[in-house]
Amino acid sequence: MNFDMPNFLPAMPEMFVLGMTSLILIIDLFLNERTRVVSYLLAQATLVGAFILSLSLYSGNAELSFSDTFVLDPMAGVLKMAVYATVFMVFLYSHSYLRERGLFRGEFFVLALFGVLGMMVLISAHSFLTIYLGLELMSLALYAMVAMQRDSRTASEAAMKYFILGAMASAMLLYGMSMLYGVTGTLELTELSRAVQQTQGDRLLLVFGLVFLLVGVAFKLGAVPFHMWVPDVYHGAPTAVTLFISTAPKLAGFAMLMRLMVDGLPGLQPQWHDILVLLAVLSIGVGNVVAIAQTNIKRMLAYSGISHAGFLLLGVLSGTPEGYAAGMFYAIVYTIMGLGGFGMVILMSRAGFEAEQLEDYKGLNQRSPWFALMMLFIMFSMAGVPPFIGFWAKLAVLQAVVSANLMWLAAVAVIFSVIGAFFYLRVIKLMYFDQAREQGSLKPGADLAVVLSANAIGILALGAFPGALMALCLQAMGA
């Protein structure tokens, strides 16, 4: 039997990240607290190197490798580069936070990079096998990161909940894959799509498999009713870990949804369309309403993320390339806004104090007018107020829904979005109209101040000129 060597070039970024992460793991063994910055710098260099490799490989064509289980297409290229940029920002934000809490250890960077590797595999997956491999690699790294703060009962509890519920979701996903494999006899997505199209007669088993697949995807996106882990994990994990979990994995979750539904199961589009409509309505409704009752800003942002997951689904369920591009645009925009939101929590925190309560943001304008303005940009964007980028993201997915003749769904999304604006505006009211609980001015590190300012101003700048990012998403989706 002859073995044909696969083309390794499309997977060069993955191999580079794996090699560098293994190297950092070994080097970190010989570092002490004073020299641990070497691990941090190597981790950042890994992300920069992977970005350059992915950029050099980016083209308008799809290229398959590893017996058609791995694909490098425009969507994969854009999403991978977005993941690198996001995690690079996460490391910048987290640097001082981790040092102040004794968590500035190589494990954080190694686990995060293994998580990035899992996201990369998931984004380029073209088979059930690689989808599951990437998902588990990403998830296992995230479980361990949540539990990093060993002396925190809250973090340990959050990690246990995340692990148990994540294992159940992965089992359901695997069960759905086994059903579809039993009917079609293939794991590769193109062959699966062809087999589903040719299947005549009763499709009940295919629909059952589809439902189990969507359970796994909805869990990773944090969509209702599979959102139970989101507020507890966001609240219990150290804020630096919450920042990581709430941003980059959402891009991988979107890619997973696209690979399974659009690449693998277009023949079942009427069925998964109806399920996504239900998930989107529940997520937007529950996320926006329950967030109003929160007094903890991390839990509030968790429910906000649940509602944003519902908006992301609106683009995909439209079933058009323009809708898919709108969903991708929304995923990237939400990641940028999430970086700013949790970055602000990190900036407000200090050694021995976590700025988790909404009360902690009272009178922020008196303490630091500049960072109050930056938080205002972030909150307005999340609420979908023009001219910020969040407005254009919501408008794009709503246009996709309207073009699919689902006016009622667009109306429901708008109504709940208006309701949800309350809890974003409440933060602004606390910052500008309430008396500060503390009188001292904020003194963040220069790197954190610059990164957060650039993030918030970037939200405004992208809102003023959203065309370039939207054009990139349209190109990636072939629209």
Given for the second form:
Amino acid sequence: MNFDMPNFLPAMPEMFVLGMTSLILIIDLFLNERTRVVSYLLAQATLVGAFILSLSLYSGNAELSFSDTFVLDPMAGVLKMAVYATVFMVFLYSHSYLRERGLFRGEFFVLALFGVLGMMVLISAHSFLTIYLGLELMSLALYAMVAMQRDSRTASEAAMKYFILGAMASAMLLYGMSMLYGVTGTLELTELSRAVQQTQGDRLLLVFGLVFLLVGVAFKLGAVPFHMWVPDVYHGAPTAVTLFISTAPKLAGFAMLMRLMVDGLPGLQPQWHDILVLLAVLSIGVGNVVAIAQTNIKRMLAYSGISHAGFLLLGVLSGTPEGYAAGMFYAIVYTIMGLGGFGMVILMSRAGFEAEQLEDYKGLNQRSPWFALMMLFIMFSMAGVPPFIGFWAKLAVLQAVVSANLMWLAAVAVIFSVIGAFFYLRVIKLMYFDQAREQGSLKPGADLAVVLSANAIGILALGAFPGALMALCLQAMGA
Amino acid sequence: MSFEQIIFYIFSAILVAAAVGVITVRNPVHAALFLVMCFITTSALWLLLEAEFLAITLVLVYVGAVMVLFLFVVMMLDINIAKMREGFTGYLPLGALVAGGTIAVMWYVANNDYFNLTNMPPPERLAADASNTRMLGEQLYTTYVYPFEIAAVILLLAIVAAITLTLRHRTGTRYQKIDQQVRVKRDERVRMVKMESEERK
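Condition change, the form predicted alone to the form predicted together with its partner chain:
Below: every chain and molecule of the assembly, starting with the one above.
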């Protein structure tokens, strides 16, 4: 038989990450408690190396490889680099948190890097097969990370829920894929879109398949009504893991949505448009309203994440390259803000004390004016107050929605985000106008202080100059 | 009716009967054994479809490994069936609704025009010496090499995750020190004693 050797070059970052992960797995065996930091440094080096590789491979055109199961296009390049940067930050934040709780083990970094690999595969997927495998690789790593704190009952419960619901979502996704495969006879996305355009007559079966696919995607993004797992998992998992699962996988989830809907099923655009409208309205509504009732900041941020997922969908459902770019911009901005939000929870916590309750933030201004200011930046940005980056992200998706002639949808989104502003502002009120429950100034580790400050100031700086990131997203989407 | 069809119906009937058995018998061990029967008859059906490799894998992996493990677990754990059946009637309406919906969707999908015999003609018979395994192997290592490798990574991750979640270093547990066992010498174990022979009484 004749066989064309695939072009390995576009998959260099994947191969590098896999190789390094396996290396860390082996090296970690020979490390003890004192030298464990080597695993951490190697993991960070892996991310930096992958970033450099992806950057050097970045170009304006799409390149297919491995019998068209793999694609490297500008969107994949940008999203992968965003994933590396996010996980790099996650590791920086988690370092001292893990150490204080006896979770500073090589497996944490190995599992996280496997998760990163899964996200990369998912982002670069160009066939149902690779989408599914990338998703499973990512999810499996996340399930295990949630369960890593074995002696914590809430963590075990969260992992169980996450695993069972995640398996259900995967099953739904596979069911949808099998229907689409049955009708079109292909798994490859370009051929799939061609076959869908050509199908005559009864399209109901295609729509059935589409619905099942979207159930799977909505679950991974945490969109209502498939959001049940989000608050419990974010709450139950160790905060360092929450930081990880609430940020980088959203980028991969966005990529999965784009690959399936825009690359694979543009022929069903009217149908998925309607479904996404429903998901977006429900997510923005439920996310913003239910967050008000929360007293636990991790749960509050979880509901905030649900509403952000709704906003992200707004960009995609507009169906234009500008809209996709706005959605991508939103996904990246949300990751930056999510890092800051959960990073602050890590910063406030210490060994034996988790700053999970909103009350723990009372009077933060008296204890540490600087970090209260940083938290103010993050909360304002999440609420969408100018000049922070969150404002530009919301503006971009709303512009996309308006240009798609969905004024009512934009109005609903704005109303709910005004309602949602309440719970962000409540945190600020607690920090500045309430009496501190415990005295003594806040003294986080130097690395944590620097990272969080950089993160929060980054939110302000990007808000002042959003043009570059927006231009990058527009370029990635070919708009 | 051709001979093949007769075989098909016989195996299908056994399969359906065994599947009903899995969910109706009270004894979990019997249920597991019925499941083994399901797998074996399914593999017979696959043989009829010329999927020899899958048929053999099903028997080797599921019957040989998975079900044996399953039986071990069922026999070792003290599962209280009566307790598991609690709330059965409470969940029945919801379960019936989901099952009914799923059956309706499946019915629709299976009876769709896309899948009738004109749109999906039966594949041609393979030659008698066609090797299923070889064809699968050639596809796996060429066209599908990238997904195949990712599947391998998923297995590696599964091993790492399983060990991470279950391995505990307990102090004070007794375990074999194999190197010392291997290095052991006769003198350390056997003591030769010289005795006077005694007279049997």
